[in-house]
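Only one chain is given next, in structure tokens, and it is the form predicted alone.
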Amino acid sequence: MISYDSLTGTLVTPCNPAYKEARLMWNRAIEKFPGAIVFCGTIDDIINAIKWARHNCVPFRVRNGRHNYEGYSTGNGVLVIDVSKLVGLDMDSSSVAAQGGVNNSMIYDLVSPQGYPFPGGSCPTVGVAGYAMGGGSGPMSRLLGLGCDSLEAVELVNADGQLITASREKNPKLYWALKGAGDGNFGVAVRTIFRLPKKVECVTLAALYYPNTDASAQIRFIRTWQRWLSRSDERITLQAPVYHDQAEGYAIFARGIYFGSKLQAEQALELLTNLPGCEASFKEMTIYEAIKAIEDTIPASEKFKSSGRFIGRPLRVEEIERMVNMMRNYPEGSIFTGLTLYALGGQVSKIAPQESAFFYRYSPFVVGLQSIWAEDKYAKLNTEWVQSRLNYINRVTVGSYVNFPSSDLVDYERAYWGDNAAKLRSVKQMYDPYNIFRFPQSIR
């Protein structure tokens, strides 16, 4: 029988009353039962956990915000190395350094009250390190770039239990890989350093709501969205769910932060607000107020199946029609089904695909498909509903977003990393030749 006595940090095993809560993922549909969870309060705790796992031949996973859609940061019988206790933050006028357990909300709470925007995500409890290492598409990406584009350095514990740094000057190939490959492939990130954007005095929070939409209205919105996005101002990044909600019925809700005045925002979104039935709201506020308004709409947890795919070319009318119609036939037990459009372009597309591991730079937007349910008895039905519709969406898109993983991919390396997959495998061989850091869709 394996003894956990030599592990340091706070150990939680199945016999511990805290285990029931400690094993949970943000996606409550994930039901995994790790052999033990160690909450690491220091870098030495992480080093010790990796050495312990290797010595005892116990597989392990690395976890922070618990947001992996497919639960790849946990597993049955594994040791979970949880870094969420490492929450140190430092900043100056040009950069911010975050320990491995820092999440979006923590970093916004530090930098945004001082007027600094940050290219983080919209969900407050997502870990910043994992978000950025997966590329990091968020509510300011078109103006500020992806999260990984501001990443200056990563300190991580490698497979030998050594603390190493990846930057332009130190381990540059690893630095390249960490900018888009996804979390958990090469080591445990214990500190990330980001370049800060310039301060901003005022932004406009824009919200476009289209209630009671029939299929033709939803099709019209997506067609107009594509036209708008092809020539839109990069100072606005919209996320737009086209959805069915148990309480609202069929609707569309687009929202984003515009770096400018209310009047400028209204002009920038005129093509969309002119659509029939649009209820538009534009409010000038500080960047901190805007990001908090977005964060406040994110639930504490959900039960869902979801995935995100990169659009490679404008969708044809018949493709949009099919996607909308198949989404409207929602499954029993679903409280929300939707196609969510995540705008890219702008600064994201001004970096070549080979300059970082994030390959799909030229994609104009990501389309996400999701179903959310409340009762466990509907889990299988809703999961199969998403999987069956992804079969079609995969055919009209070019790749998958590693931060929105899907367990159903046949060739996940090609789907996530495109032409960068081969180079990532060579970096993996260089820095983790024995594949110590592995999970169901890790780099092989």
Ligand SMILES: Cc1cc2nc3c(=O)[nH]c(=O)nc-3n(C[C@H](O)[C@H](O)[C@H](O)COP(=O)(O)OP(=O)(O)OC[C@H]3O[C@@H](n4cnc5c(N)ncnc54)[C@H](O)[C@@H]3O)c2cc1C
Given for the second form:
Amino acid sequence: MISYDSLTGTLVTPCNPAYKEARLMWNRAIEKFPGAIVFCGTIDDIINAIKWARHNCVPFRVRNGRHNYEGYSTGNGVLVIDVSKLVGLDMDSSSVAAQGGVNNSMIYDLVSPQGYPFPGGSCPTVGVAGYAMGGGSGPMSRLLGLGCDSLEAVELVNADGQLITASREKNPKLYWALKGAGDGNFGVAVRTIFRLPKKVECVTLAALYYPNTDASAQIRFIRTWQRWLSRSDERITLQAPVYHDQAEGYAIFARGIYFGSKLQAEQALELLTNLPGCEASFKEMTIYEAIKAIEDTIPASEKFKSSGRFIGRPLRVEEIERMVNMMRNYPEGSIFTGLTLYALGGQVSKIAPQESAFFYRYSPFVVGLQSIWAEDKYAKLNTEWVQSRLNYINRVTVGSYVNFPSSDLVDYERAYWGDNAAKLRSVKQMYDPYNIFRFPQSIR
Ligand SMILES: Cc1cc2nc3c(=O)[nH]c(=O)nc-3n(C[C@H](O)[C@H](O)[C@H](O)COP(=O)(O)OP(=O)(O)OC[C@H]3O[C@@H](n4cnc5c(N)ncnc54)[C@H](O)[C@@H]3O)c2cc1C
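The form predicted together with this ligand, contrasted with the form predicted alone above:
Following is the full complex, with the preceding chain placed first.
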């Protein structure tokens, strides 16, 4: 019997009533049963946990916001090193420093009431370290770049249980790797420091809704989206699900924050609002109000299977038709089935693919395929439905977004990091030679 005596922090084991909740992921379809979860309240707790796991030869995972699609921050029988209690935040007029347990909402609540935007994500409870170290594309990416592009430094506990800093000056190869491939691969991030963008007075929240769409309207939308994006103003980053919902039927909903006036936003989105059936809304507000309006629509949890793929060239008409038609044949038990388009480009594409681990810089957008269900009996059917359709989507796209991972990728390193995969393996060898930071799709 292993003794947990040398672990510090709050320990939760299967005998503890708190275990039932403590083991859950945001994606409730993930069913994993860790051997123990240690909630670390200090950096020493993390160091002790790593030393304990190494000493006892127990595999471990690093966890914060619990949003990994495939549950790679937990596992059966592992020690989960949970950093979500480390929520300290500091800021000045040029940067914000977040401890490893900070989430999107906590950062926005600090910086945005003062007028600062932040290149975070749209889901309030997603961990900032996990988001940014996986790249981090959100509702301001085209103007502000990815989350990782604003990352100035990361302090992390490494495989030897030492606290080190990765920045342009210190451990620069590690810094390079953490910008797009940092999640769970090299150490436990205990502090991330981001450059802050300039303050903004007022933005426009744009929402375009197309209810009751037929297949041809959904196909026309994606074709127009591609044209629009190729010449679009980088002050807007839209996210657009093209979907079937149990309550609404077939519809499209595109939303984003425009950094400018209502009039400018209306002009920037004209190509899309001119499409038949569009119900458009443009509202001027503060950046804080805009990000809160987006966050408020995200549910507390779901059961889903999803994946996100980078587009390498404009999709052909017949490819769009096939994708839309495959989605219309949705599986039994699905309450939402969608193809979601996440705009990239703008500042994201101004950085060369080799400059950070995030490789697919020139992709104009990510396409996500998703099915959500409510009853467990439909989990297998819905998961297989997504997997089988991904076989096709994978063929017409160039790579996978590691923040939207999929367990069934054959060569996942290549899929996530393209030509940067080989360099990532050499950085892994330097900083984690015994591969103790390991999970089903970690860098080998
Ligand atoms: C509802 C939802 C919305 C999302 N929206 C977006 C979005 O808009 N844009 C986007 O880019 N992504 C988005 N994601 C993906 C999300 O950014 C990634 O899953 C991110 O890695 C989640 O981090 P987490 O701490 O919440 O999750 P966890 O499951 O706790 O961790 C995810 C991964 O990061 C590692 N990790 C977490 N914290 C640390 C740390 N401190 N040090 C080292 N490794 C760590 C874990 O080991 C694991 O590999 C979304 C996911 C969900 C479920």
